[in-house]
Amino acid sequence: MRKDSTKRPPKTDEKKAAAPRRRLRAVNREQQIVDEAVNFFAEKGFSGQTRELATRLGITQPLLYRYFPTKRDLIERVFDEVYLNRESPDWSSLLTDRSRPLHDRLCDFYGSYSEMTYRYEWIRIYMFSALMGEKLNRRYIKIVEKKILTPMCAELRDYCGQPTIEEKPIRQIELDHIWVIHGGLFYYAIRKHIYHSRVSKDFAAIVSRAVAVMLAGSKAVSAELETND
């Protein structure tokens, strides 16, 4: 019989043809677990499971605590890369610039605030740790008064021709006006996040008729406000 003239292919060497796993440098790695972090407790809240996360992640939980020793310090890099990351160095002199009408700053404030916390990750965060008890929101509130809400009431007075926040010092009262305004909005990005309800697309138009009737209204009876104090 002929032998088959056929030549076979050269055997390949399977441990050289699977090209091993690229190992991701310690910073990306600590990123990418941030990353997914903040997806896993968007959808699961902080009550997600981290053995759960090292799944999707494609790693060991070990791997994990290796980067966040334990679940607190990752949900506190989380809330460092949702709350602190995104702030914006700019709102404080665009809320205070009165060299611009201030309706035309708050809606500039809103619309760049909205852009950077009115998200499917950010509410969701929001809302399960505020469920839960968590200390983050308290200490997130904390900071929107101090950086956001008390330059507004100083910027209203001002509108109003009213003392300055120097003169006589803002009482809650005037903090919580300006909550109604800010909670408002916010409640927006609640329907649409967490209800996934009808919202209107033109979230510019809603700011600025807020706005306007806001400080209409405040203008219209800062007087007799101002007598009752």
Second form
Protein chains: 2
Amino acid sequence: MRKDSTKRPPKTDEKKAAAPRRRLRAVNREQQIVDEAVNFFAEKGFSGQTRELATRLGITQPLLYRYFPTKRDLIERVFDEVYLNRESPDWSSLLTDRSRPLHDRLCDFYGSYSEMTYRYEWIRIYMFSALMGEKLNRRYIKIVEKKILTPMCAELRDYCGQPTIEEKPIRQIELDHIWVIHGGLFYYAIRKHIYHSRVSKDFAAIVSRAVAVMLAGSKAVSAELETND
Amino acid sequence: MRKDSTKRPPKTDEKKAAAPRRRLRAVNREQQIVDEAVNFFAEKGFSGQTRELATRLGITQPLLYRYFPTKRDLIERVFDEVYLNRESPDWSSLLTDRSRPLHDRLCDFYGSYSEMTYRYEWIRIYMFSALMGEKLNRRYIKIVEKKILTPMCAELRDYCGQPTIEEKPIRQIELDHIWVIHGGLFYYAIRKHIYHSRVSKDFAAIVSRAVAVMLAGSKAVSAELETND
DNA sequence: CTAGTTATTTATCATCTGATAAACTAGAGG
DNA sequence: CCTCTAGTTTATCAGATGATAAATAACTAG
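Compare with the form predicted on its own: the form predicted in complex with a further copy of the same chain:
Full complex below, order starting with the chain above.
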């Protein structure tokens, strides 16, 4: 907008940070755009407008199109940035390390998992894209079921003295049961970042309690069912 | 639904149900628009376009504006339709009826609650509006905490032989703990209607198991904590 | 200091989209 | 069959919005 580009360093800096409008190297500008786009789309959803995004960046809207041919391309890039470009810890091994109590493993897992995914941008972009029917989500869920929930089922079986998953494959109902606690903890992030509810700061305490209850309860119920199942 | 009321039975019915375009009384048309809008916005989100909605209804777009001054007004009406216009059962009393086992009460509650809210339109419109930052959601959550979760906490206290909520008020952490199972069960609907995941049909079985585990686990953990809390 | 490269802006399009006004007509009442 | 009411359509607008092309200017190399 304001085009005082000449050499005078704009001491003004009026109300909206009248950017000195320096040039960036292509690579840096691109990353800057992606970073801001992640924030922007997390907040506004994917119907957020390119002009508003550009304004936030302090650049003009057509500049976006130098780096991304279409808005859709930018969105794809945002997905990559949030879901793919970051390597995830080896959660399977963390979960299946039977030298440690299952309670501790689960608490550690959710500590690590929440740090990575229970973030404002992650949660919201995930939900927006799910509502849009992006394939991304289904793929992600497949991974979660395979790398996280199935191992958990196996550990829970062991914990309750039930058959291994080799002896008796995991049933949908077991997966759904694990989804209740997994989803219940995830829901903490939904309440925080999507509903903007007041939630207690101490997520670790919530996890510890939920895990303890789940383990104790599972053992009790499992023993009970032993007879009639 | 079919409205070929005029004398000529349109044998055409070409590709898009070339509606006979009958007139409706204002009240009926309005209701028809609202009904379809609920479906439409649930599917597309609130950035769905009025023209497309009109096409689905087999009417022209300006006709919408005879019944609703602005798109926003229509959306508000959709909110009313989905969240307010339906009277909800008296869940508090169902939950606090101590003449019945808590397990049964909770199972019945979730049977009733899920029937009402775990629906395609309800879930999706709820999530869309939450992402938009509508006040509606926060209001709804307040109600849930007051009418459902707080009673649940009270019953759980009683079940575990802990102080009543009059003796010792509910803490945020207790509410958050109940949110884990409540949200975990709600997450079933999210997986079904937002993620389009395959979930087991038998939701009652999931509830029964989750409730049983939660109750048994809470009792066990509560007894354990008795000493050091 | 000059010239060349390329990051960035200005100007502009075509289409979409919410909204309005006026013309039209189905159907009820007489 | 006529007439009037009100439900519906046609035509159209203004602003928004994704995208493009050409002009401009910041930085770099020589």
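Heads up, when I say rigid core I mean the largest set of C-alphas that superpose within 1.5 Å between the two forms. Numbering follows the first chain given and starts at 1. Everything numeric in this text was worked out from a predicted model, so none of it was measured.
Trainee: If you line up the core, does T164 shift 2 angstroms or more at its C-alpha between these two forms?
Mentor: Not so; T164 is displaced by less than 2 Å.
Trainee: D202: after superposing the rigid core, is there a C-alpha shift of 2 Å or more between these two forms?
Mentor: Shift at D202: below 2 Å after core fit.
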